[in-house]
Structure formats: structure tokens, C-alpha cells
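For reference, the chain that follows is the form predicted on its own, supplied as C-alpha cells.
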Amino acid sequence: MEIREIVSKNRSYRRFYNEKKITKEELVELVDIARLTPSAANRQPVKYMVVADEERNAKVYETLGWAGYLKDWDGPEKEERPTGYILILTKKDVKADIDEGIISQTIMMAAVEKGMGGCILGNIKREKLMENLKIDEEYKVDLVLAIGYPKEEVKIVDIKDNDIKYYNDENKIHYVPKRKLEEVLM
């Protein structure tokens, strides 16, 4: 796959084939790719926790908020939930937004290359997640990357009437409005 195709296929997937399990080793491989990314001042402050077993997956899932624009949807049904997660952590006094953005996008593009997909989640009940997974108090969870084999079809469409909100149709096809090239060039 060329980079344009990988980026186009790298959508926020929220429904997955639960019978296709992600392994801890596959998640570690994605982290190994991510650790090679650029880091502001080469500080490399980000730590990772990988989760790929059903019991801990459930503990992560219960702390996540899914798809704010889809008001009538509470997240994937049990049989459509991600089968793996990568938690992005830093020490409490560290701000690493740039690193975390680069890392998260890199992980998601590497997942797409392997036939997987995922969703970068920031709507997290952080204290509950820290408690659920017994994460050391000197760290904070900044992002959770939900990973699986996508079950949904996602289509990019042009923005109409300046409405950027993503939506699903009656067939559960997920649409993501994007600005046209001529609208973003200055």
C-alpha cells in the first residue's frame, strides 16, 4: 500500500470483528514501530501499556466514551468491541501532545498496513482506568488506542453546508466529511 491509501483507510473505526483477536505480540510490534517516531527535543517521554486479553479489555472498555456526534449510540455491542488496546502514558508532570499525536497516527497507519484499524480515544474515565489496570500513580493515561479488525465501512465525503459531523446511515455505513483541497490551501 502507498502512503495515500494507508492514510485514506486510516479512519476512526468503532466496530470490529470480535472473533478476530489481536494478540499482545501484534500490539507490541505496533509499539516497536511507534518508538522509532520523532520526539520533541528527542525526550521520548511516552510509555505504553498493551492490553489484549478479554478480562482486561473489558476493564478498559468500561472507561471509554465513543463517538460524541452519534448521540443515539453508546458504543460497540459486546460482539463488536476492539480486541486490543494500547494505552499512551506519560509521567504526571509531562506534557507530550506533539509526540502523542505522531505516535498515535503512526500506530494507526501501521495497523492499517496489517489489515487492522482502530480509534484514538481521549474521552476516558482516567481515574477508573488507572484503578482498573493498577497503573502506577506517577503516570497518567493520555490516550487509549482501540485496535481490531474493522467490521464497518467508512467513507470520506465532502463537507456540505460547513457540517463537519460524522454520521451513520441506515446500513451502518459511517461517513466522515472532509474539506476539499481548495478549501484548505491558502
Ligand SMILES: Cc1cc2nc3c(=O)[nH]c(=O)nc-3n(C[C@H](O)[C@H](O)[C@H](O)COP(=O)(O)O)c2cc1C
Given for the second form:
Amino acid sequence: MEIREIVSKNRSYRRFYNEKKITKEELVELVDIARLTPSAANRQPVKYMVVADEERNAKVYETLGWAGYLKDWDGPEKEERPTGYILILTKKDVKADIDEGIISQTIMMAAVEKGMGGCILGNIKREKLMENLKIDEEYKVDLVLAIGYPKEEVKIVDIKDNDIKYYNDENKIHYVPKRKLEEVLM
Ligand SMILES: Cc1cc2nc3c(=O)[nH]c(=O)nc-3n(C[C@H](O)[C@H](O)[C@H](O)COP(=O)(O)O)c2cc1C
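Having looked at the form predicted on its own, could you now put up the form predicted in complex with this ligand?
Below: every chain and molecule of the assembly, starting with the one above.
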């Protein structure tokens, strides 16, 4: 796949096949790719925690907030939940948003290349997640990357009337409005 195809296919997927599960080794391979990304002043402050077992998956899932614009949807049903997660962490006094953005997109693109997909989540009950996974108090969880084999069709559409809200149709197809090239090019 060329980069344009990977980036186009790399949508936020929120429903997954549970018949085909992600393994811990597959997630570690994604982290091994992520550690090669650029980092401001080459500080590389980001740590990763991979989760791919049923018990801990449930402990991560209960702390996540899904698709805020879909008011009548609370997140994936039990049998459509992500089968793995990569937690993006830094020490409490560190801010590394840009590094983490690059890392997250790189992981997601690598996942897409391998036939997987997922969603970056910033809406996290962080204290609860720290407690659930017994994470060292020295660290904080900045982002959670939910990963699996996507069961969802996601289509990009042009933005109309400046409405940025994504939506689903009656067949559960998910639509993501993107600004047109003419609009973003200054
Ligand atoms: C930093 C960041 C945080 C996000 N947090 C959440 C989240 O907490 N919950 C969620 O369902 N989606 C989250 N998303 C996914 C966005 O909603 C999604 O990227 C956006 O709707 C565009 O869809 P696309 O990724 O398919 O292009 C997040 C995305 C980014 C980049």
C-alpha cells in the first residue's frame, strides 16, 4: 500500500471482530516501530504499556469515552470491543503531546498495513485506569490506542456547512467529514 492509501484507510475504528484477536507480540511489534519516530530534542520520554488479555482489556475499556458526537451510542458492544490496547505514558512532569501525536499516527498506520486498525483515545478516566492496571504513580497515561481487526466500514465525506461531526447511517456505516483541499490550503 502507498502512503495515501494507508492514511486513507487509517480511520478511527471503534468496532472490532472478537473472533480474531490481537496478540501481545503484535502490539510489541507496533511499539518497536514507534520507538523509531522523531522526538523533540531526541528526549524520547514516552513509555508504552501493551494490553491484550481479556481481564485487563476490560479494565482498560471501562475507563474510555467513545465517539462523543454519537449521542445515542455508548461505545462498542461486548463482542465488538478492541482486543488490544497500547497505553502511551510519560512521567507526571513531562509534556510530550507532539511526540505522542507522531507516535500514535505511526502506530495506527503500521496497524493498518497489517490489516488491523483502531482508535486514538484521549477521553480517559485516568485515575481509574492507573488504579485498574496498578500503574506506577511516577507516570501518567496520556493516550490510549485501542486496536483490533476492524468490523466497521468508515467513509470520508466532504464537509458541508462547516459541520465537522461524524455520524453513522442506519447500516452502521460511519462517515467522517474532512475539509476540502481548497479550504485547508493557505
Ligand atoms: C488526540 C486524539 C484524541 C482522540 N480521542 C478520542 C476519544 O477519546 N474517543 C473517541 O471515540 N475518538 C477519539 N479520537 C478520534 C477522533 O474522534 C477522530 O480522529 C476524528 O473523529 C476523525 O476521524 P478519523 O480518525 O477517522 O479521521 C481522538 C483522536 C485524536 C487524534
